[in-house]
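For reference, the chain that follows is the form predicted alone, supplied as structure tokens.
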Amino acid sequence: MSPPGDACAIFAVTQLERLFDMHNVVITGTGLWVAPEVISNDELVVAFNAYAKHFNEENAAAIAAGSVAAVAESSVEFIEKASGIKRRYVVDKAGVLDPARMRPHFSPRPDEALSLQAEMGVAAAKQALAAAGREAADIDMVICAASNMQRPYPAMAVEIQGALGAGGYAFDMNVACSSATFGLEQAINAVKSGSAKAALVISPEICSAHLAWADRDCHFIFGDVCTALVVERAETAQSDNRWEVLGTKLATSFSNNIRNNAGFLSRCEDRDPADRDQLFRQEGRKVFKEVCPMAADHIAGQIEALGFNAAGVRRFWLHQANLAMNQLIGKRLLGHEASADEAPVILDEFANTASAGSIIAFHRHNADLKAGDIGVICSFGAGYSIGSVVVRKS
């Protein structure tokens, strides 16, 4: 016998309300790769001022005739006023400091072995699950967010998903210098809703590929690296750094002042790989006097939404492309410039490692934070693209 109408319609209720039951979401472990070689701006001077001398002097008469211009020398204390870096860690250091090549080089590897990416995602997300209590075999996401693929198909992230050993799905993503935020959006919004239990959300930014090392205004940039993250579930998390997620905040507004023209229609357009557009170029100025209010009133709206202010937030992981950018926006929110324990910086170290760079600021600078400690996670780049991730220590 059919139950009455009420009970029916309670019990429909009922299974809608488990439908869309939300879980409690937290960030429980973080992995790092680092790429095995370093180049510092001495070293990186030196290459660069060789390559500019070749040029001038291959050059000569068309530089006197002007119709080509010549090639300024860099210098250490011009790349460290601009940006803040120091060195940079990447993959290959003997192409770049060839002032012939000025670009990495990496040996080919047949479809059996595995990619690149793949290699270096597969170690920081072992460091990541390490740090979760986690097994390869309790994740059922992983997302491969960064700002260049090694290659359209297949994906990177299911590559690395079946050499971890972990089920579910995967799926690569490409927001630029915010792949890694807006990757743990759709991880943490994943699991909120159920659709997965535990994520990987993991960056393999491999920058030194897609750098004009021969271009002075931008050849000190970028360095290779690669994070990890796990989010899972609060209730069933093991981890004792557990780093509950109070609010996500994405937003994108298109610009043409950080651009890379390189893709699948450049062979069809008979292009020279060489081409300058087909590297990675700003508007440096531009950027920065664009971005800068743009990240600042979005972390001010995104904090105050959720019931707080920038003076209640103990720490800032910005996203780390240039010193002066964030010394800017620490002081637009707090309303005086913020010291190394409220916005750490990696930068100097690692130099901008894309989507990477505000992930590497939580991995090295959360350890000392107590019980009930808010922060912001920021990344901002080419789009022009913010993501941000409130957390509570826990």
The other form holds:
Amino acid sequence: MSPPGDACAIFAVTQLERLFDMHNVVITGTGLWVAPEVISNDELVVAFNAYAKHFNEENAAAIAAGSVAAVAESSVEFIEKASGIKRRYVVDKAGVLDPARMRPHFSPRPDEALSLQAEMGVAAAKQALAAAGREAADIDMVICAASNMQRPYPAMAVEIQGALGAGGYAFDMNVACSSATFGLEQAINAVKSGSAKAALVISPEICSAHLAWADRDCHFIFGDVCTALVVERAETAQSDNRWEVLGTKLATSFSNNIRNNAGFLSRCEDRDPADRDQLFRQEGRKVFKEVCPMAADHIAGQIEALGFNAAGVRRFWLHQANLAMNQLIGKRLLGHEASADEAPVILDEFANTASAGSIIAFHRHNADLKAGDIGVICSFGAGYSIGSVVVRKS
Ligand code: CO8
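Starting from the form predicted alone above, please write out the structure of the form predicted together with ligand CO8.
Up next: the whole complex, starting with the chain shown before.
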């Protein structure tokens, strides 16, 4: 039986109100899972140079004939000067440092066991939930946002949702280094519009598995980690450490300068898994030159649109790919080189952890800010992609 005319009108108005009854959104908890093993630059370079020596000896005739290029040695001085990276955490150190292997070794797990990426995600999520004063059952949206998923399906996010005992719905998404900020925007919009009450954004980055450890140009760049964030309605939040979301801004612009061609078609293309393009590769100089101005303009435009200027921002939690990159972005925004207080650095300890970098910076460096302080979380990377979230300490 259909409702009488008046009841229909009331029903429609209620739906409309619900549609426009936007909620204020806060970030209330962060979590960080750190991979168990550390590789210093010294250890990395010793292993790389042993690999190079062996490669050059094995290929001496071809190198002499000019048909194979000799592998040059890597150096700690170059790595620290060019990137600012001093060490990195990894899931498996022995495999990476074995000159005959040059990649981590993971044991396959049965389907009944928790996947590696889900295990990291659950650990980081539990920390974030505890910080937010929440139980997993309070969560009704889980996003697994990372630059690589360990399998196409079922979604990592659904496995994490199940392992935590969270409700609602879950999905995976990948925007390379901008995955976490793009995921944050999806969570913020869902909570704002009412389609979720409380969301987890989880970024398990196992960068060691798709880094070409035998490529001198990039073998030092990445590390493994997982971050998690709780996003929820301001009116029902319980944590004292609340970050009101003032705005989000995403942008993409296609570039081949950071690329990984591995995918489900590789097998059908009869590709050798050892082909160089089946792992991360980049034109580092071009990335540096093109992304820095894009990121600075992106942030400046966003904060201006919100009625602030860069001088009014207490802290920038920037993507952590390269120290000089962040210094340049800081300079374009502030007119001077950003101090560690204005734009904290964590890449010396963690290296580039893809989408997790800016979230680690936020996790590690937010406790000293005061009510009313404004900060910007911003990530940038392959795509190109840039995502930024402006927050105010409540
Ligand atoms: N040791 C000694 N010398 C070296 C080494 C080394 N390891 N590597 C290169 N060199 C030499 C080169 O041969 C070159 O020598 P020459 O001048 O004689 O030709 C010289 O050093 C300078 O080389 P480069 O021009 O390559 O060095 P740069 O100063 O440009 O530094 C960097 C290289 C550090 C890579 C720098 O370009 C950089 O950081 N660029 C930005 C990178 C960036 O932000 N990339 C984003 C990638 S992250 C992302 O988007 C996510 C992707 C998905 C995640 C992937 C996870 C694995």
